[in-house]
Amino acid sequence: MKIPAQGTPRDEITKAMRAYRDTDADASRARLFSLVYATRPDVLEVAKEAFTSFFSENALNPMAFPSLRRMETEAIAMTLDLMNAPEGAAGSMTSGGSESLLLAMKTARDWARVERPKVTRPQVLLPITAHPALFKAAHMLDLEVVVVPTAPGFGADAAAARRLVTDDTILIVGSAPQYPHGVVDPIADLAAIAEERGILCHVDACFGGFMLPWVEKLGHPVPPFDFRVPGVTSISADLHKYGYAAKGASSVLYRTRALRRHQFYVHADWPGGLFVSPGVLGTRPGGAIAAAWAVLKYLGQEGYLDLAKRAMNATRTIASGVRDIDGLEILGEPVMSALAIGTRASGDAPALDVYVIGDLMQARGWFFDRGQAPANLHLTVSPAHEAIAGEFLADLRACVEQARASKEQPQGKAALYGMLGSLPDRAVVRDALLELMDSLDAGDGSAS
């Protein structure tokens, strides 16, 4: 494909985008697990309208744009005072969580490098089941990581974690909750550990941090978290999940301003002029930093634990359902809107194939994640699913039975999941994995 020669009509343009969204997987109607956190129309109609009114701005330079500035010193002064910072803490917003991790694993490399200048291989201590994000920003910073095994309930094992600390150590994570099961870490165990060996502590709340908090309030026992925790360093939490920002939106906090210096970029012999930026990015999309500011206002503390209890009730209700189906269970003890929905076996009868079960719903509209090690389903609940968690239970238990009824082999993403899940050398599934990315673009874009 070429820029065409003339311009595209827009109407064409338009037409053209819808047939490409056509393919897409259906979040209006609320039957997407996953990426989307689906909310009431008024919310993302907020969102869309700050964005847009944003949508040139560039938070690059705070001089040029003090409105940005602004918004972002209110947004990040909410976020800190709903993880009940202390006086003196500071943050800065993201592109998301990735990028907040990034930086939360940045500032400890260079903490280090002026408090614990003795170590010369820092050492990262990361749960099996912390976010890939984390694994991939060690990586590009050169950290070494010290895989965490999970205790019983799949919560990362904080026995294990101190028996793994060495001096070269510089930071030990927890997540609030994980992203597989939907279970929060002991933070207070970790961020212990961390306190007794002068090391930093970050707690990655990307995907519970604008949840949690609202849970808690509403009466949900939730494990201590944040910066009441003795300990914890550091937090990140995305504006733009359970915040319900535009896409673009995260925020990273520290416990003082003086550790977030770390965080910082400062080059001051450039000559194209003096440069100094907070995160990874240069050129900082304003239409992000507008919609989380707006959303916040506009939501309110009603507003956010409105949208709370109805996510809840229906992650309540899909649970219950789900423990009702037999041969189906919820693994461990999720704290909030996530669930993993695995399979056991039944009597007599083997455990059903979940892949399957998977595909079979999928046939039906419904979108979620397949977890592993064990096999799960995975599904983020948003308030929208509360008016069709009936709906989606009656498709689950039909498809469960038509599992157990089949007698064909596992076809489709369920033999690939299998397959993939069971192979012992795992260099051949990441080899897969980058074979698989690599075609992506190959075709016309419609590969699923």
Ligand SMILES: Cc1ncc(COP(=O)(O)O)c(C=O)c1O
The other form holds:
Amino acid sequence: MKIPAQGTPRDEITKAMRAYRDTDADASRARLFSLVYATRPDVLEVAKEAFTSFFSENALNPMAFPSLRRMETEAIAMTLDLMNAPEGAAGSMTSGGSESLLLAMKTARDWARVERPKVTRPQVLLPITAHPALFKAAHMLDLEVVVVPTAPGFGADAAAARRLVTDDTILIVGSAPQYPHGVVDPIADLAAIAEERGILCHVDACFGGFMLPWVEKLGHPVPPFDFRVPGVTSISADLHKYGYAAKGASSVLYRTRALRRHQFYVHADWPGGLFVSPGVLGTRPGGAIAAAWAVLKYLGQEGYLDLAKRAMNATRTIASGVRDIDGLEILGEPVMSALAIGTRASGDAPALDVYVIGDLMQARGWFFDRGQAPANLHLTVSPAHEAIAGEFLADLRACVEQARASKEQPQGKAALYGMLGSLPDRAVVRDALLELMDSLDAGDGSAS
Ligand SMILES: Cc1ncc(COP(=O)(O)O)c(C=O)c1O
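For comparison with the form predicted on its own, kindly provide the form predicted in complex with the named molecule.
Complete assembly follows, chain above in first position.
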């Protein structure tokens, strides 16, 4: 394909985009339990208006657009307050959870170069359930990952972490909550180990940072995870998840400004000018900053609390409905609005293949992630799911019955996920995933 020699009329472009979109997962009807944090239409409108108002502004140079600097500073101040940060704490807005985590890890590496000069091969402790963005960050920064196993219930095993920590460990990470099962790691225990050792402890609250505080206020039990926990030195919290901002907005926060300085990059000798940048990006979209700021102000604490209540209502309805279906179970004890549905043997009947149930649900228009070890269907529940929780459960019951009655071997995604999930040689699985990634732009781009 070439750039068209002449321009295309606007209505044709709109028509083409609509046609392309027809093949997408449907975010608007809340049948999606992943990737989109479905909220009220008025919140979306506020975010869109703010985004387009600052469509062309670039936060690369904070001197040129003081409006963006102000909005970023205020958004970070509000997020620090939400995380109960002490006086003197500081943070930055980033483009998403992955950038926040990469920066938190770069900060740890550069902090250790100054504060732990004897460490030549820095190690980071990551629970096996930690988001892949953390493993990717360690890979990019050439830090050695030491994997912490989970304890029963899927939280990180703090006793194992204590055994695995060495003189070369510079950072311990815990998640609040971890994505796979929605379980909060024992942050207080992990942070205590870090504090005893005089090293850093990052809490990945990308997923839960804008949900757990409201869940706690609603009276649900939430283990301590924020800056109130001594030893927690940094936290990431995503505005574009349960903050309901436009995509491209997260935050990374530090207990002290001194720690944050290790995050910055300075290049003073470039013929193009003096250069200093807080994160990975050079050009930083003003729209994402403005939309995040606008939604924080628009919703206020009351608005967030109300949305959290709806998401928790939907989660409770779905979780208790799932537990009532013979042969299904919820893995672990999720604390907020994310859960993993697994299958178990019931009486003489063996456990059903949960991926088969997933395929049947997908044929009815439901979309979610598929987790592994043990196999599960992963649901990120949004406030908009309150209205469709009953319909979801009715379809789930029907699909479980259908899977139970079926004598056929798993096909389609179920067969693929089942095979890839159970292959003991993970190198084969990695090759298959690379192959998949590499093939996505082959053909006309319309294949799913
Ligand atoms: C716990 C956790 N950390 C990090 C991330 C990565 O965030 P992003 O996709 O914005 O890079 C996610 C995404 O779901 C997450 O759940």
